[in-house]
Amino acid sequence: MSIHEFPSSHARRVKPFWTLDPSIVYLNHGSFGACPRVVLEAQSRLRERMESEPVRFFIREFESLQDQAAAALAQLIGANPNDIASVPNATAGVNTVLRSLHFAPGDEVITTNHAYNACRNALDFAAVSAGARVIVAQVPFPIASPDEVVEAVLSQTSPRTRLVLVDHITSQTGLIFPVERLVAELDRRGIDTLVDGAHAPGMVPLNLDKLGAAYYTGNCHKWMCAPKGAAFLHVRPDRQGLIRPLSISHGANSPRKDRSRFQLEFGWTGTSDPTPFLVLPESIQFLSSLLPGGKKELAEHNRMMALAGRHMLCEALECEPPAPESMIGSLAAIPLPDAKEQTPSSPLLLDVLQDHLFFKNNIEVPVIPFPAPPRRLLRISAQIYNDADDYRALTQALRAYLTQTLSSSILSDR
């Protein structure tokens, strides 16, 4: 479907549901999400309840509220709520697993060149500390087929492979990896998989029980539109005895018999604000209400918008789509001409073009170094509050910037 065929009525209707700055063309839902007003209001009410009598809230009410939120999440992701732990973000989920497994000298752990930098750092830290070896499977981009992901990962396995860390949906390149095939084949080889599903909940259908990965972690603040600080770690029952929370707290020596050790340890890791996770039922209900077909129709709408926006950008840049449509969800990345300069202004913002689009054109969209500078990608997001005009504005601003940059480069070379 052409982006011109998308009605803007959905975006006009739902934009007031978010608190996003109306002066900004916001095409970066994927980085931090955006929490709707109704969910923020529910969180505010819950915070007021917590602060009105903290002892009552934490000691008498919290566990029940946590169980309700876990049950709602479990239904969405196809899991048993007893196998779900609340964590603040997917990076914490990855760290939790890696810090629990205690690799040995000679062990090998595999990831891909598309791994999220924070999680790659966690993997390096855990492996190097134990004398284990990190092997990076090279998945091409542009990519022709999911088969290339499977072949790249499986070709690196050996009898020494202890674990594979793989993204469900890659952050930099916005690709849906074939995790079902990978988990099944790795399991046949006796290798556990840790799936970094940071972007998956709310973007693609999930059935974690059917997937069968030993470990799966996902964010709820991105495509589920929950408040920041809501994420989960799902651990297969036969692996729960191996995994301990990053903060060992009261559950470690609890005499209770009504809950598993996994639940007791992760259920309380110290005082914090638990409201982001506790309002998951509200965020799930909100997403379900936006379109007649509920969350399924919303995900498909966003996917079609991402594909149409990608098509518009590829036409403007005169390039072919770098990945098949089957590997695209609500994110899409397009290669850009190499950067001429790099002026890092924060650990998360690396390219002058991103600042240019924001300060000169009021467009928020990430420009990502991949696979390494000066190579870079532009990654668009598609959420229901976006419409064709957003991608049109980006295309025009990008074309003007690149034309100006090219002209300046030609003049400087004379």
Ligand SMILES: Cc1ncc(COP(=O)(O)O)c(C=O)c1O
Second form
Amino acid sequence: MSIHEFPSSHARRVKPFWTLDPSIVYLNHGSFGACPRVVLEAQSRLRERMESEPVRFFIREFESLQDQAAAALAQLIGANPNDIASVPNATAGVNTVLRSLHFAPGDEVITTNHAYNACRNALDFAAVSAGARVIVAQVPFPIASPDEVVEAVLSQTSPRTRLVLVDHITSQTGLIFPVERLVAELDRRGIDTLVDGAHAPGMVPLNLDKLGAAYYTGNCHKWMCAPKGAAFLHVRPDRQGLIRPLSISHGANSPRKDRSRFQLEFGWTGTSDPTPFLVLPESIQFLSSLLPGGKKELAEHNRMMALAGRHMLCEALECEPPAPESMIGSLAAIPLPDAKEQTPSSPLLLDVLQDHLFFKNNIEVPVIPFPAPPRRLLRISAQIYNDADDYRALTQALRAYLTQTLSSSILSDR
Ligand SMILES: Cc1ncc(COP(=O)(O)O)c(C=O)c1O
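Okay, that one was the form predicted on its own. Can I see the form predicted together with the named molecule too?
Let's see the whole complex now, leading with the same chain.
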């Protein structure tokens, strides 16, 4: 099968596994994931257990449930469970590291122009309040090769560089960045890397022990289909002494000797609903059950669908694919003609086209200003509940909209 053909569809069979609104063409799994029924049911059962006797649950049972979830997650991400902290989301994971490192005046921290806005804000906050400087490496988009990422970042390093914050899979542009090469090259220069892997778990294979990044945070509520609020922070053992949770709690002065201080501090950060993390074994089991080849086949299937969807849209828009296939997982971004309408002034506001596709065509797909308005990208997601018809519907709706609002010369006649 050509990489531009849609893989055979499983959508009809698997769609009922999710609670997604059947009237919506859902092409935005990337933003918030989508949690399947079976996992939500497991979470409800766990919540009932928690509320049936909260003291028994939190004092007597919670730690071993947390250990089981961490062990299942550790296997998926190639890590030692003792090096994993449960955090509510990748934003918290990034903030935890940045707020722990205490930059000094004159320090330099590097990120890229593809960084996620919330995490870029966290970096600016931590750096500016310490008198450190944020350097933004310019990674081109369209991009010809992962080498361009490595060159852009490494060219900004200096003896003052304290940390590099880099996305594993970029949010706006949906690119897999070559984090293995970056971490190794930066390590050689004595520079630590904080990898923002918000989209990576469940989308690309992970082996965090082998990667060797000082810090890696990832969401489980996106491509692992866990409930919202399940994420992790992985800290290399030699850096665990530096990293403190955002909430200092009982672990700080616990006399226990059976766990590391890192585990004690992150294992309890105050009362909250821990069930999203605790049902990770069910999420992983669900992902494994969808196709005969398990999680690996699922990721490959989704990637083929993202590439085929991208091809269809690029043909309709008469544009070249903006990135090599090797940099694509289950997300793909395609440049759109510049916005003629008012463009959003904040990432939380939606582009007029995104609203149009939703309200007129029942299609949920993000339109993202990048690198800055009026330039913008359309970012498709591919999850096994999608099929070729979803991307066809999007292509037709887009063509109709652009014909109506912009010069039709950029569109093909098909
Ligand atoms: C690269 C990246 N980092 C961080 C985040 C933030 O994730 P969360 O809102 O779960 O913290 C996202 C969300 O899409 C993202 O794409």
